[in-house]
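The chain below stands alone, shown as structure tokens; this is the form predicted alone.
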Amino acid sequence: MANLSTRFFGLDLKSPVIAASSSMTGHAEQVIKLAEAGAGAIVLKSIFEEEIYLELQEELSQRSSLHADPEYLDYFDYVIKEENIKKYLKLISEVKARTNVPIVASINCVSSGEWVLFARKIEEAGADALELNMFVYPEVYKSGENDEQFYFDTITKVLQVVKIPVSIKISHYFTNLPGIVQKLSQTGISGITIFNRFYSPDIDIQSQTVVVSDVLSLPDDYILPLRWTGILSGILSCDLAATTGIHTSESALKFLLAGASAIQIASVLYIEGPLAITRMNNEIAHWMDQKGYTNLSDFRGLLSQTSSSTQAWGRVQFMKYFGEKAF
């Protein structure tokens, strides 16, 4: 019988298949169904630093007679934050009692200052882990150096204050993504996946508007994190996992040939609901006993850019396909 234990976030899973953060892990009795469904592990919805200054913000707007209050803003500022701190704090305190899946905090973080001093608190409420969702948007007046600082400034800082494994979600908006992912892996954390999904912006050409794009990842989104996952997989320091665009079995397999130690998964529990976890987990341990593998072990990375001989990982041209061929 296929065994589907693995680690990850320094933690023994039961299962790969890990419920990313996402409104499906906001709420307790989500996150109880997630559960029993049999995910590995369950990251609970992101707090955000963005919102909560944002609901700042919203609440002064409405207040505008008081900008010229500097203590009672800063007063204010704190009170929005405990608020939301205290929400979060409950949640993990209300699924670790009623669960025994390893429960993952998530701070999205846009700064490396004292917000991150939040993560001391997410242990003592009983987390087993914590993530951080990181990214800084690339602008032009900025450099690329400053802003790879801001990912070991702020790992740093939440290494000192929390004894709880730590890992980071990231994007791929790298100049040279191998080498600060290496780098990366190398500071203490325990585990890294690629790569986090942002609000994507679109346009409607009747309307000639500025609009959201799709909300949930497509089927086909996996592509770029598993080219990744096959490069990136056998020069770490700490264990990686992948996500956005895995819908199924089959491309929560290609993630664990290309060396993945687990896949995050949302859009799909948005589409299926929690069974889709009880799907993956029989469908990749039906798989396994096809092929006559007992453990996850037996196979992954055996796809990997360093484990296989194939160079497919680094190719970015389609000379096979179109270079002798004309239209």
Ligand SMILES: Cc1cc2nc3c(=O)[nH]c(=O)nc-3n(C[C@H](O)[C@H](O)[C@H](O)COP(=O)(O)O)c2cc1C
Given for the second form:
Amino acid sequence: MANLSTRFFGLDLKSPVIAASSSMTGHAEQVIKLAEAGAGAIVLKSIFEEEIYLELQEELSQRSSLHADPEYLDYFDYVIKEENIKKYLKLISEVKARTNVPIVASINCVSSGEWVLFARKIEEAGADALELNMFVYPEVYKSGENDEQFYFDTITKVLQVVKIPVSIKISHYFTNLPGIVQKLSQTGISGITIFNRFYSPDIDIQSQTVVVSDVLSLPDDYILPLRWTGILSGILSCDLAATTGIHTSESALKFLLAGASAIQIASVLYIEGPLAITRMNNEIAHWMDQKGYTNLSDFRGLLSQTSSSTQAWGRVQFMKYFGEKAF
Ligand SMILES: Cc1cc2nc3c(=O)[nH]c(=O)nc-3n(C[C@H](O)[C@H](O)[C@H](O)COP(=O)(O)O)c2cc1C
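Take the protein just shown as the form predicted alone and give its structure as the form predicted together with this ligand.
Once more the chain from above appears, this time first in line as the rest of the complex follows.
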């Protein structure tokens, strides 16, 4: 019988299929269902700095007479954040009391500011690990180096505050992706997940308005993180996981073959519910049995750039494939 155990977030997981952070992981009952379905770990919905900020604005507008007092503003900022954190801490302790599946807290960070101190409270509430969902919106007046420094500063500060393992989830928006990801892997973090998927605007040509594009990923979206999993998996000093577009056991297996230790899924959970995890676990085990593999380590990374002779991961231009096509 195939053994699906793996290691990610600095933790031993019984399955490589992780329930990624989303609104599905923001309620205790749903988290328990995901655990019962066989998730290797569950990443709770992120605390968003943006969300905290919006709440703060709303409260402030109701108390306009106090706007002028900077000392009060500092205090108020703290209280509001405390309220948000309290709800989050309650969620962590509740789900920790009800399941043995590793629970990973998540913070959506765009700065290395005050929230860093709250990471310790997350640890005290019992979270097994912490994932930082990191992204800096690029602005024309800022340099790439400046934006990259945010990642290092934040990781350093968080690692000083907590003892639980810290992982990061990042986007692909870097100039030299392998260079920066390798450096990030050497900071003391336990894992890196590539790549987060963002809210993206689209255009409705009938109403001629900007609208929200599909919130959920499509099954073909896995191709971008797959390439970079193949390239990065052999050159990092921490474990690598992948997310975006992984809807089937087939795509999950591709990531394991490319060298990922785990995969994080969200969209397919919205489409199929928690049983998508059970299905993927069963199908991965079935494929391993068919191929004669006992452990994930028997085939993990077999097709990565470092372990295979293929040049395909680094090829970007189509050249001969479309150059000679006659119509
Ligand atoms: C509705 C929704 C809410 C999400 N909320 C969060 C979040 O709070 N924090 C986070 O790090 N990622 C969040 N994500 C991103 C997912 O964790 C995941 O990395 C991404 O959707 C790619 O995986 P998928 O293709 O399986 O959806 C969210 C995704 C969706 C679809």
